[in-house]
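A lone chain, given as structure tokens: the form predicted alone.
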Amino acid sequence: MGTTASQLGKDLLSEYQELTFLTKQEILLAHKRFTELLNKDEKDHTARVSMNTILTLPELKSNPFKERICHVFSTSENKDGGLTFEDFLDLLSAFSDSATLEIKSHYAFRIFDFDDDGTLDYGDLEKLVNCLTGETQDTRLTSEEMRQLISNILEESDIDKDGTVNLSEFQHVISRSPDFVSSFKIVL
């Protein structure tokens, strides 16, 4: 553990603590797990781990939104979902127990906004439902069930009645969901 702390450096470790919702121990564990994913010749904090490698982490492997999570937190110019250590820390910080409702709901909204247009429209909601129910014949909703469910979601959430859910409307719905903060988490 001492070698991991010295690899990060005390100043960098302190900076990461200030900029995230993570404790020193959580940052050190994240660094250890991240460096285990790197190739042997890529041990600096600017190295990027591919999305496919990140998705081998048990904490993400079974998450139905795993690819979207990587894309939302990736700063890769290639839009390939690869993560640097700082991207990885941002991800863990947003999903930590200490992150605020506002932070968690902001990132949840971005994850659910599949087309990255700043709103949750019919297509986003359909993909969201399919991710949650699974896309097998046994679990997939019929088109009528999907239409009715999305209609109900929009009726409940779309305050300005424009046919989409914006971030403010999403946060309003989430604020009435007491289980959201405790269920929106990833723990290493």
Contents of the next structure:
Amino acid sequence: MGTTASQLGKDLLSEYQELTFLTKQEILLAHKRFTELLNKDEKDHTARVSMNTILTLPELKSNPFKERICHVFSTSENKDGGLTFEDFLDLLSAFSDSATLEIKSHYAFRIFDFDDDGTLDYGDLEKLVNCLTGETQDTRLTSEEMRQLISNILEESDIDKDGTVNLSEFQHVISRSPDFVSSFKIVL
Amino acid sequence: MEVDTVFFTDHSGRVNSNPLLDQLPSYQSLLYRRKSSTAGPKRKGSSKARRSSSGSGKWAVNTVNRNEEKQKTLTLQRPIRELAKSMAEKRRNKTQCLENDQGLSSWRQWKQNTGRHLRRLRDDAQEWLSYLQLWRGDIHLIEGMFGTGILSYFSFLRFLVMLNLIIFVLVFSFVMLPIIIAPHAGGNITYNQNDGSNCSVYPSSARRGLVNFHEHITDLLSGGGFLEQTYLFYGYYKADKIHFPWTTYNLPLAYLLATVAYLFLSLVWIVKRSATGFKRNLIQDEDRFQSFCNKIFAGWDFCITNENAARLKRSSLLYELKTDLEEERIKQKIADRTRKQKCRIYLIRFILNLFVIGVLAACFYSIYIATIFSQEAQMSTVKVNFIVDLIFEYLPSIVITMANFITPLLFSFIINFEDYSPAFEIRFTLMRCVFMRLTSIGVLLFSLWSQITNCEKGSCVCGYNDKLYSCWETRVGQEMYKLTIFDFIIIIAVTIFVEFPRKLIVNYCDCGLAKWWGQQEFSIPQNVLEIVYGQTICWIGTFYCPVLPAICTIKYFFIFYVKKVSLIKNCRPSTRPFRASSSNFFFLGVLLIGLLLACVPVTVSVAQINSSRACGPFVNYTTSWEVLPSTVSKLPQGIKGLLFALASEAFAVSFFVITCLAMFYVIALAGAHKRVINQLREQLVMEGRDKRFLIQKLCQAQKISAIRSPVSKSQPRTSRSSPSYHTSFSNNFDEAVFLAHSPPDSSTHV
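Return the form predicted together with its partner chain of this protein as a structure block, the form predicted alone having already been given.
Up next: the whole complex, starting with the chain shown before.
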């Protein structure tokens, strides 16, 4: 990989520092890890890495929301979840230690919003719970338990009682959930 | 001109795609945020298409402009990196900002530039500082492998290392340093005079003649022999005053104040650390009914990189959810209990609690017996042999450790019959264990105290048993030293001789028993109790053994590595998860209880028990506390008057009244806040109801308009995913556009 610092350039580096929550070291490390994923011939910073390659990173490998994370942060035109280096930095920035609660909860909402319709409805919540507990038959909740669980969740979080959780309701819930900031974190 | 005609119906009957709904304020905010999900160029394209399709370019441009204006003000208000947008958009924002800056005066520009540079400098400095933090890498690694619950245990350990280090620095600089530097700085030390009475005889315990090697080890482990007359123990600090050329140092006063200072410092530090956790706990407690949301929305630990840990996390989440749902059902069951069942359960609980009390009493009694036996064995001059002596020396520690090992097992077995809810079961067992752990130290001290003040034949001339305990403070210090060392040895021994073989057996033996036994669980509460126990001993012991904080620092330093290796190699994380938020508060809460418990014996011995006449800094005073009044009486009149005024009843009463008033104010404030919150909540529910009502109305209106104006059916349908903004069939053109024109990028909204 050679000297990563020279590849990135000082101006670009300081710009990234300004636009993300990452420190210089973290950006350089991210660049190193990202270029390892790229093919030999494409080295410019607009090159896109496909989702499957990104998901080989150990930091994302065991994450049940890995596909969703890629889709949310991808700026790809054809919605294949591929990431450029800048998308990758965006991802790390949102998951970094110093990102604000608002940023984190915003991205968390979009990750959990499986059908991209702007609200968490019954289907989204069901998928979310299944992701958390695992998809196999013996780890799933029974449909009766699922129904009970989701009605509990909605009862707790759906303030305006419209049957779905929207972003502001979600952020309200998250702001009262002390574990969120410490657990919504990915460190390279 | 009917309002109905404004609305356009979607033939699928879905309300969601109604353009008017997109204009609701709540939805607008959502869309604004969601804009970042689509790439820049595409967005432009879609908005262009919309302009042509809407046929009212002016309006569209206006709204778009207005939106951009809004964004601009937003971006100006806060750092760009706090916007939830993709990098390209952030960059565009930044250049926009810079362009705006061009128009500013050079002074403003300069100010902004320096601000930016300063911020970057600060960030770099913080980055460098974080490198200095102890165990940064290790803690990262643990966090990555096991998540935040276990991480909190290790950061707690780090906190204790720091605390002990600071305490040691405090004690060292005010008590030891003056004595050490006195000969070099031209000072001379006046020692306390022996007045020749019975009380001041202090027989030396140093071994004479040929000393065997194993005796050195005994001394090292028990703090006796050659270690007794060193900086390690209270008895060594005989200096009364240290005369430096420029000043006179009052060592007894410094000793006492250092003791008060370290206890106070620990209190302040713990309270400060737990304040945030306490606040969170308050919020959570108030809001019990949010537990499911916390588990679902904040349940996954994104830090986890280990496949195994991820699987564990999944199963623990599943377990947690199931038990929570179960708990709801159990609550239902409890509510449905008949009177007869209730009576039975209360009877069982009563009997089991009696049993628990009996077990505790038995443990405490055996600690008491062991302490007295051990003290008498140490006093007797007959030495049996090396090993037996050592066992006698360590008998109290051994009994305490045994009791602490057996009782938790017993308690967790008993709790099954008491039929509490699962969450309460865990908390209750834990409470019993905390009580057991910390009270056992109390019992040990109590038995020591009864030995020390127990004078046979009424020969208590000195206020304590001067025949056996010529320097009782050193003796207590030795006990604390032994407890600390033994605790350390046990922790290491358990890791090496129990957990490691267990892991080997489980891994390489296929028989059913081993499988059933399973790998050691890393249970956080038990581990925390272990180190809090050590810390309590350290707090108690520091008065009698000033080097103890340094020993504890080293001890915790090594325990960190031992626990880390044990966690990674030997253990599996507990299936019962431990939340980082609640745990931080729990750790500090238990630590606080330990501190309060440590304060009691130290206070009693400082203020009540006569200090030894044969050793230590307080020879000239009846009790250690007396040094303070006698120093105050030597102060100039003004300061003395002030101090007396501060200690007077008048001041105490007025201070109490003011505190009460402040408290009432805070209570009233809290009540008012609570009421406001309730009102706001009600208001929100009302708003929600309004919204639903309006939506219903809208649907009705749409249906009617669909029947009335068949024209709309002939309109070419656009695909579902692309935006459809139909405004053509309306008489008041402008209004229609305004209503039906949704903000950009509603296209993502299917």
